[in-house]
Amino acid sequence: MPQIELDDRQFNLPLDCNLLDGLLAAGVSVPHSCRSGHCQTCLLQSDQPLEQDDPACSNLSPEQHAEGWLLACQCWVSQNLILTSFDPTKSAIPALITGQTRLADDVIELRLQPRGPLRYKAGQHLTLWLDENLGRSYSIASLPEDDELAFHLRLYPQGAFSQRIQRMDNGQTIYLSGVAGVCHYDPDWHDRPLLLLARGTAIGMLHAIARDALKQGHSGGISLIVWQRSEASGYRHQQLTEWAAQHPQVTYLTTDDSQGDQLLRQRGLVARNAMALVCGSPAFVERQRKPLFMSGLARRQVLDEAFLGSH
């Protein structure tokens, strides 16, 4: 049986058992939430970087890969590893809280000042720790240039992490690592119709890119449409239908599950050009990758983030 040496522990871990499931039963208490290697929160390192093709490898950064990071959840245990745990007070960028504001009755926008330099795109995710062994993935509501990092946070009853940011004060420090995600403006796309397909905090992300768009000198229209269970559903309703009244390229529209698929087949709204990015829940994503298909959109012309919950 490969020996796994964490920190100051040894553990004797059963030939191809998951990494983080091994370390979870032998009581090693890991910080974990996806599960699926898009939150970065289960990150621990080697003394001995994986190879680059290997899943425990797959959605870190060039950079990560060659301080041997690995992602737990993804990583299956072929080898003796000598693994340190992530501490985001040293690996990862302080940021003071300057805001807290009520979007809805289950959603906040958290607003943050990076206290060192932080590289992304509007719409791409990194994950906010609130200490070692609570950290969470959320999109960027913000845009580089903006003065502050925004988030837009989903809050439930019983969540972590949503508890306690909540009782955070402005000029509290938490900390910021491993920004990621495909879901963000190419410039190449500047004359391609843009498709962006949102439900839930999603909202935020995506209108992150399409003012990122604007703000190149998009000029193939840009249609933002929300899935939402009724208009006053619709966190950000009346901000976007202003917001797209003041740019005539901009097609702004509200949708429901009954009603998305049959607006997706208009004629005219998809166009066999476009660029399609949809986020959401993973149910969500599915759900709109046939009617794009039927719609005469290749696959190499959508892109998707799903938006998932803690387990």
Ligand SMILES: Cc1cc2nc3c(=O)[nH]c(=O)nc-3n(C[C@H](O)[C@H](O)[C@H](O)COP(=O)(O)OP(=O)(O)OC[C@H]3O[C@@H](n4cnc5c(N)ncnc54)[C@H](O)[C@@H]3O)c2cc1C
The other form holds:
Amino acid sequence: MPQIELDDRQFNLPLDCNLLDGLLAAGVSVPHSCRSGHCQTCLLQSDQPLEQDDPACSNLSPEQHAEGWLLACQCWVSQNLILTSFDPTKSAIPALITGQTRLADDVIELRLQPRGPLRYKAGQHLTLWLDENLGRSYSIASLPEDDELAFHLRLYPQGAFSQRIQRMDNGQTIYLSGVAGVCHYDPDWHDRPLLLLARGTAIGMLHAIARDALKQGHSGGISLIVWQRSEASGYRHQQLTEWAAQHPQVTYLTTDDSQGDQLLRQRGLVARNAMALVCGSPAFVERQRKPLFMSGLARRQVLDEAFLGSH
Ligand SMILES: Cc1cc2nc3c(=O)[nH]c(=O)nc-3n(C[C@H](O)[C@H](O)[C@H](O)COP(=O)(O)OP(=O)(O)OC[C@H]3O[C@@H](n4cnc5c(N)ncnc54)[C@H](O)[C@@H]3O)c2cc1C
Ligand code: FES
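In place of the form predicted alone, output the structure of the form predicted together with the named molecule.
So here's everything in the complex, that chain up top.
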């Protein structure tokens, strides 16, 4: 049985067992959320980097791999490991809470002022940590040149992060790590139609990507289409309507599950050279892929971000 040393504790875990599951079963409280390699809350650092193609490293940057980081939820134990926990209070960027605004009954905008250099593009995601045990991924709903870093957060009744952050005050510190994600504007798309399909809190990041595109001189059409359960469940509708009215190349539409596919077809929104960015719940992202491919978009023309919850 491989021996695992984590900080100052030692465990023997069965060969080929999942590292996160094994450590949790041994009573170690390893932070985690999605369990599918996307949120980077289960980061551990090995004294020796794993092979580059190990699944535990496949969603990490080359720099993270070189430093020995791995994702415990994607690691199957095949050898002895000497590991160190990720401590956001030491290794992540502190950020002050500068505001929280209620956007809907169950959605807030959280605004932060990072206290260190943070390089990111609108639409990428970060892990927000309240302490060394509680981190969650959120997508960036602001531009680097904005005064504050912003996120749209869904509040879940049992949500460990979303319930606790609401009780925190301006001026309190949280921690930021792991900027990642392919859903952001690329200046190479400057004259191509942009199709931004959002559900729920993905409105924030996709609106930020559209603002970024305009700022970078995008000359093609930009269609922001928001899926909502009902008119009452949407938010920012008035603000987005006014914003779209100020930009002749922007189309802003709302729709729902029963009308969405038809709307894309009828309005001829899926041009052959379009770039489509699809963000929201995993089910929404999965559902939108087929009509986009059926309309002739190639795989490289569709980028997505699924807002995976914790298990
Ligand atoms: C790359 C990435 C980007 C993300 N960006 C955003 C974002 O911009 N805005 C945002 O609001 N969320 C986003 N998420 C999702 C967010 O990280 C999760 O929803 C997170 O689990 C919420 O944390 P919590 O502590 O409030 O709830 P948790 O304590 O994690 O969950 C408590 C309970 O709430 C319910 N729940 C939590 N999350 C979900 C979910 N996503 N779907 C369905 N039920 C859920 C479940 O019943 C769960 O058992 C993103 C996720 C990923 C992986
Ligand atoms: S990446 Fe491992 S729990 Fe999300």
